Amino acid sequence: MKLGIALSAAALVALALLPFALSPYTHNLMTLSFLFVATALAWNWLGGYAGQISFGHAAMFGTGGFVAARILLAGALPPPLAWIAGGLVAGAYALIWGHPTLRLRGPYFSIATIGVGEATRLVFTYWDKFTGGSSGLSLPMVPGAKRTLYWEALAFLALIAVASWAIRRSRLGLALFAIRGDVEAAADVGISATFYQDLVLFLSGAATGIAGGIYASYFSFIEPNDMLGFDRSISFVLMAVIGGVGTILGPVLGAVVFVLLRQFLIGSYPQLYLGLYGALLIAVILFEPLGLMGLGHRLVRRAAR
């Protein structure tokens, strides 16, 4: 454990020093990677630990982004507080739709989250006064802010990674894994599935909403189809599945692979990349359901023999 902490700290220091040697394109890619790693870890709290696969997390990402953007445009709060406010609103919104739907299990919950995500996207698209509609919202560009936002996104990633580790080792994590294994058996030993699932959904939604706020500040422009599109929700699922659902390192690796793959597909096959995402998801589920972490463990066991 001490070695892992030391390696993680060294990696954070190295990443913190990188902006001084990065091109603008690589700088953008790295910042986007930090945000996607953080959202993949936050999604994993619900999808990996509790076993409730959500295809609607873009609803919280977009809600947090638009609330934070509106606060920043009004000049009411500094950026970090605006992001937190957006995250809290996103977490509360997650509870509004999540409390009744979390009683569903398996594919029924997943289908419900698809409906929530698409309904939210349509509402935000036609809510011109708040979101700017299809024209979106433009935030003022502050000179030198992107370098600062790189470090803030990295700090946010570190915080979410520590939270992932803490939740996994806590009573909350044990309860979530018990619920994932058998919700009825968990209830028999006194674990309230309703309370723990509501709590982890709020935490996951709030963290995703904060990531949406940082995303809005970094790119200085957001619009509903980008923030709340179904492809955004699919990306959160893919990152965790590619790396390994229910682990901590898995979503990190999956998010890095996903961001690099996404940039290549958008540049090379802009009309086909969503279909290729789907094909990748099917391939991972069929041939390596435990993702990169499962593949790594299998290779280690084979080498040990």
The other form holds:
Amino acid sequence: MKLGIALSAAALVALALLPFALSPYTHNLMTLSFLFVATALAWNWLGGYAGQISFGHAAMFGTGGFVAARILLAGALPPPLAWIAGGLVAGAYALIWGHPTLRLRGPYFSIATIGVGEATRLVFTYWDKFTGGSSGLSLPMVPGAKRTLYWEALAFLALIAVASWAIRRSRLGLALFAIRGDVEAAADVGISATFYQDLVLFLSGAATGIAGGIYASYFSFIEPNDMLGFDRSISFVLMAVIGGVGTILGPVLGAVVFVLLRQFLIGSYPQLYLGLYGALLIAVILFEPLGLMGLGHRLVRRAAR
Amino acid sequence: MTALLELRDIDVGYGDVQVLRGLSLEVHPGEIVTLLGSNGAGKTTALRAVCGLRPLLKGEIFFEGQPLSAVPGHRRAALGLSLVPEGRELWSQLSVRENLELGAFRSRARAAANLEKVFVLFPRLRERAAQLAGSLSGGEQQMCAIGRSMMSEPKLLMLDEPSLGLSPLLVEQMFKIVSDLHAAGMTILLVEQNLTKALQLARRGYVIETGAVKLKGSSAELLANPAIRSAYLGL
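In place of the form predicted on its own, the structure of the form predicted together with the partner chain is requested.
Time for the whole complex; same chain goes first.
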């Protein structure tokens, strides 16, 4: 435990000092990784802890991103507050569709989230006045802002990592594990599945929305098909599944592997990369449902023998 | 004396299939009552209805004189109702301690004291506290499930076939545990297929068939009833 905290702190310091030695390309890739790791962790609160697999988290990423972008364009709030506002709207939006759909479990909930994600993407694509339609929104570039954003994204990631740990250890975490294990038994001991699932979806959606806002600021251009595409929702699922659903280190590893893989696949096989994602998802679920974490445990056990 | 639990003329079904047809029964404070019947008679469904896991089509359930229909399932534990479900339904991926702590989800204030009580009742659970519940033996799992229920300090403990799947020796132990709990003042509604054992333990019993009470009476009367002896005991 102490070792874990020490290692995490050392990694944080190293990452914070890194931008002084990075090329712009690597700088972008790192910032993107921080945001993806954070979203993978936030997705995992619902998907891993509560066992409700969402294929619609892009809806909150997009909502948070566009709300923050609009606030920044209006010059109404400084960036961090605009991101938080975007996150709150995204969390509220998650509650609107989540409250009725979270009573579904397993594949039924997942299918509902696919519908929500696609519907939201279409609304955002045709809502020209708010999102700029397919041509999107451009935010003004501020010189030197990218380096600050690197640190802000890193700080956000650190916050989400600590929150993941805190939720796991808390009464909320215990309730979510109980709901994942057996909804009826959870009701028997007095846990309201509705309340705790709503709560965790709100938190997860808000965190995803904040990530969307930081993403918008960093890339200073967003458009609905990128922010809310189905492949974005899939990417949140993939990162957690590759790493290990329900764990904390899992989504972190999964997101890093995913970002590197994505860069490689988009560069080398631009037409095929979605198909390759699918194949990867199937392979992980078939052979190692607990992802890299499961694989790690298995190797450690084998080495111990 | 008002009944602690009263089911008054309830109908319950799953989709098109009606399982309970006008079932009525009562449990008084301090009693141990057994609900008997063959497979599919509706015993488990009756308990699920009491817990709010199945909606009533007709009738009403009263707990301490208050109608339960307006109380959602997850609030019924706080009233003092607790079910030890058929097949235990432990969280196999959580530790024994976490399973027990979840039992006290609504009564955290006394969770530590109650945990100690459960460990005194079942010393085996203390030894296994850090183990995953799924790795326990059948008998230990049953202890853990009963312990989980005790954590909420229930006024009424409902046990759904606690002897299911246990070896004869453990069945004896389980009935001893139920008997001890009752001796300590717990009101118990016991669903069993093991009629002889259940009737030896309980003061009264109800025999249900196709969703309604077919016979009721004191345990001695039921044990002596020739219809029961032939239908359920094979004597």
